[in-house]
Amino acid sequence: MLDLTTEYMGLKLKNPIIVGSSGLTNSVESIKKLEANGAAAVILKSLFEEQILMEVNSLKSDYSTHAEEADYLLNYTRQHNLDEYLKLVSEAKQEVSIPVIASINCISSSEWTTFAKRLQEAGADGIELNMFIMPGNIDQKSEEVEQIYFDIIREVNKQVKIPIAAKIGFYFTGMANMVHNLAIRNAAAVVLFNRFHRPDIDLKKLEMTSADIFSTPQENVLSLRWIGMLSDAVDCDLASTTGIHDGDTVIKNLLAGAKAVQIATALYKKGPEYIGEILKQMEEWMNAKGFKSVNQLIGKLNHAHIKDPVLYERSQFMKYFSSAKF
């Protein structure tokens, strides 16, 4: 028997598969469906810390003249949103036996920081924090956005002693330091990379619009470089996201040293069902080649165990390419 167990976070994994923060992890119902194909862990569907103050500021525009009214029912619908989610959490771990992560998509650490305590006492197994800080701002120094996600992390720990992951982008002048950074202020795991919104140019209609929301495999090239190279180097657990849709790229990323990967795409596209298939394609590729468990993979491939690890940290062509014949 393949011993697929993993640790991630703290939390014992029967497997490395983990169904990302998305519309699949909205309902008690799917959930179940997600736990019966073989997923080992689920992220629920982000609570927007916007989506609260886009809610309240529409409410304080409706009712400027009218100030009692408007704080009732600008309570109310925090406390409504709030209590959904919550609900959420709640139901989920009395339907499933598997780790129910909570989400959350922040920007600041703003009193929105006090609901994790919330979330724990819910039953949360784990808070995945999904921080992105556009670099837009020419004002803004680099550190200065760095410390936005060290205060969020610092914040969040303050209000609960369940395990915190911390989902980020690859926006970041030094990525090395700051995964370490993030490990030293107690995330219990960092999650690379997030995928963000993309723009796109309708130019028929002449408007923005945007591009395909679903990841592609060769997408994920950018979270195994970034593994292979950290995860010997930081005290944090580490999950690849983003391009995973088989369970080839799902051992290469443990190889590379992920203790554990994130899916959505593929499974929006196959359903869950392709859990198991995933799974399958693992065990048969683990006894061709004679492994007996997961944790024998995990970073057998990193930074620190292979001989040229320039082929992790190579990112441009000239090296590799000059001499082949176009």
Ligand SMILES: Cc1cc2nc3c(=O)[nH]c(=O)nc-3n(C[C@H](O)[C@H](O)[C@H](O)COP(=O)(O)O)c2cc1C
Second form
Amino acid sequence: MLDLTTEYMGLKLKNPIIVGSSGLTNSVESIKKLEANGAAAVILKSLFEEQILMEVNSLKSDYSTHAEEADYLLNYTRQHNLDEYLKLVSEAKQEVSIPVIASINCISSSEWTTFAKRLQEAGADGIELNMFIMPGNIDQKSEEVEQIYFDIIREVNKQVKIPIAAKIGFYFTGMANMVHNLAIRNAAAVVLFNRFHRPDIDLKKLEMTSADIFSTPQENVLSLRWIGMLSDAVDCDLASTTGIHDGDTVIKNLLAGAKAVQIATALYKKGPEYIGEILKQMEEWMNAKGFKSVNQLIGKLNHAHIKDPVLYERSQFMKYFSSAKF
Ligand SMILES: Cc1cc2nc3c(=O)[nH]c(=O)nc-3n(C[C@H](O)[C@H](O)[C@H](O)COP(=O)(O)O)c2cc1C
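Could the form predicted together with the ligand be shown next, to go alongside the form predicted on its own?
Now the full complex is given, and it begins with the chain already shown.
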């Protein structure tokens, strides 16, 4: 019998497969189905601060711009969404035995902090902070952008005792330092890397469009590199996300040092039953290579444990530049 258990942000998981925050985790029914098919934990769909504000703004323009009414609508809409979300947390907790991690999209350190406490009260096992501050303002320095992330972690930590994970993108100049700083500010885990909406251009219509919302397997190497570079260096757990479509890729990310992986696209495309297939692929590989437990894999090939760590750092195709072939 193989031991697939792992510990991630202080939570014991029966295997390393977490279903990533998405529409897949938006109802108790689908969470139950994910658990029945082998998911070790779920990250609930993010509650979006922006989404709530947008709803309020659209209501305002339809009905009234009167300040008092706008305030009422703001409060009502906010309450409505929050209550539904809290209900999802508590009902999911009653129905499944795997950890249920709530997710909040934070863009500031202000009002979300008190809401985090209510998630804890509703029974969430942890909170994943889905943070993305677009560093697109030419007057805003990197430190200023990073400070927003640190402020959010600090304020949420003040409110709750349950573990907090920071799910981030890859737009940081000092990636290693950034992840280290999240860790020393008590992020129990950092998730590398969220895959955000990407703008594209439709040449037929000559207008803006959205790039594919689903990942490709090729995209995982970015997360893999940074997990491999940082897993031995930072004082928190790392989870890998983006482009994990099969058991082999799960194994690679564990070898690089991920404690767990988060999957969305592959489950959208192949259904919750595919979790069983991924676990089977992992077990086949582990049996073939003689590994008995997932813990034996974690970090075995990270920056600190390979003979030539430069392999994680290399970024120029030196070999190819000097070859006539390429
Ligand atoms: C339809 C869809 C909705 C998503 N919604 C969220 C979300 O609300 N919050 C979040 O942090 N990530 C969200 N994600 C990102 C996923 O959790 C995941 O990190 C990303 O898709 C990369 O994993 P994948 O390659 O397995 O899809 C969403 C992804 C998809 C495809």
